[in-house]
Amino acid sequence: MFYPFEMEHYLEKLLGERDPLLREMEEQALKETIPVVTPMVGNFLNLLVKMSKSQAILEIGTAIGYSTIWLARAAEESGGHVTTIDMNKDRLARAQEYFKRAGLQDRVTSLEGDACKILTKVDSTFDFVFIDAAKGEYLDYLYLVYPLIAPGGILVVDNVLFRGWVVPESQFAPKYDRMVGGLRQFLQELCQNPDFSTTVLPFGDGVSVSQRLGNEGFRCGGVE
């Protein structure tokens, strides 16, 4: 946590009790060590399309559905839908189960497959893009959605300041040196885009909130 759990715990009592689905999701994931977002981050989602009232959703990560839920909940409040991907076939097939106990199963398309293959197929713009999968990918991921984004269009990408070990100086094991190599490379190329206007959280694991402003010819690893 890059902040102190004390105030994630807070800031979650704040949020009030989840309903039941949501908080047997929360646990089996805990359980099994299933990487889904937090409750505030879940939260901050749902909100973010409500305000800005997104039809075409995209989600990079389904894994159980937990963050899926809590975009297609708002995504029935704006009429809007959510296409979400995910490579991990018996995870997807878990996350179809909870859309279902859910009522959501109508408004969630679920995707099997590796993402960076699949996006280079997708013809479609959207509204709000919300990216939470490997995080040594995230800057493939920036540079296959950046033409998929609308203009006006809203990015949101979890886990970007991981543990902290983003911030110059860090200490942690020779094993995430690529890892967290990626997220700096991935935050600067982001943050420095003119053709979005970006702030970054610390919140959850860190949480970059982008929106694209439609400038015109700006290129983005290769993609005008």
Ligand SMILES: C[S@@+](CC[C@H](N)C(=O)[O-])C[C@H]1O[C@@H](n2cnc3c(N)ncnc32)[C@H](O)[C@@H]1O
Second form
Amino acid sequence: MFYPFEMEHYLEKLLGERDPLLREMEEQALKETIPVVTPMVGNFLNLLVKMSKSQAILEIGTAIGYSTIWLARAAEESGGHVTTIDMNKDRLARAQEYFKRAGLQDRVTSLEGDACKILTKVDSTFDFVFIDAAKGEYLDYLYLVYPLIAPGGILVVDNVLFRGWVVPESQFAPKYDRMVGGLRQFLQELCQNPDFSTTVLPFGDGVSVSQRLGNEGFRCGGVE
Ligand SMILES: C[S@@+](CC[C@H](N)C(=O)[O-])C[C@H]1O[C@@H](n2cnc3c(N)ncnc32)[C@H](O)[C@@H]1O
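Switch from the form predicted alone to the form predicted in complex with the named molecule and print that structure.
Whole complex next, starting from this chain.
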């Protein structure tokens, strides 16, 4: 968190009480140090899906399904469907249990495996894509997901400022050099991409929001 904890706490309180299932998942994630989006980011995803009336929603990085539930609850209102991918079998099984308990099992399709492999086989397009998996692979996901985002579709990416370390001159342990470098490259590429209109929001762990404009003939990572 790179802004005062008090601010996060205050803004979270403004959201009001979350239902017991989401609270249980938050506590479980905290206990097991499973990184899930903050309630503020979850609420933001929910709002964006509802505002855009997105139908086909893709999530890369399910974990135990916390962000998926925020997305799927919005999809319930828009009549949409969420496809979510995770390579961790145990986490995905737990996510599926939570989807059932939330009554959202028919609203979500879970795909188990490496997103980098699965995405090469997907031939449908999506109105809304949320990326929240391995930070070092963000550029790979971008290149793979780019052709799958419908013109006008929305791309949201979590942790793009990673503890604020992505900001040049930040101090962090050398073991994070590669990941931080990768995130800087990812943001550079996304923000300069003329086929996306992008903003980066410094809340949560840094969230980018882009809309694909659908410019003809633009290349992204070799994809036309
Ligand atoms: C930050 S957690 C996702 C949290 C979730 N979006 C939430 O907020 O509730 C990242 C997840 O991405 C998964 N992951 C990492 N690399 C992946 C890959 N290449 N393909 C599929 N899943 C991946 C991990 O197993 C992990 O569960």
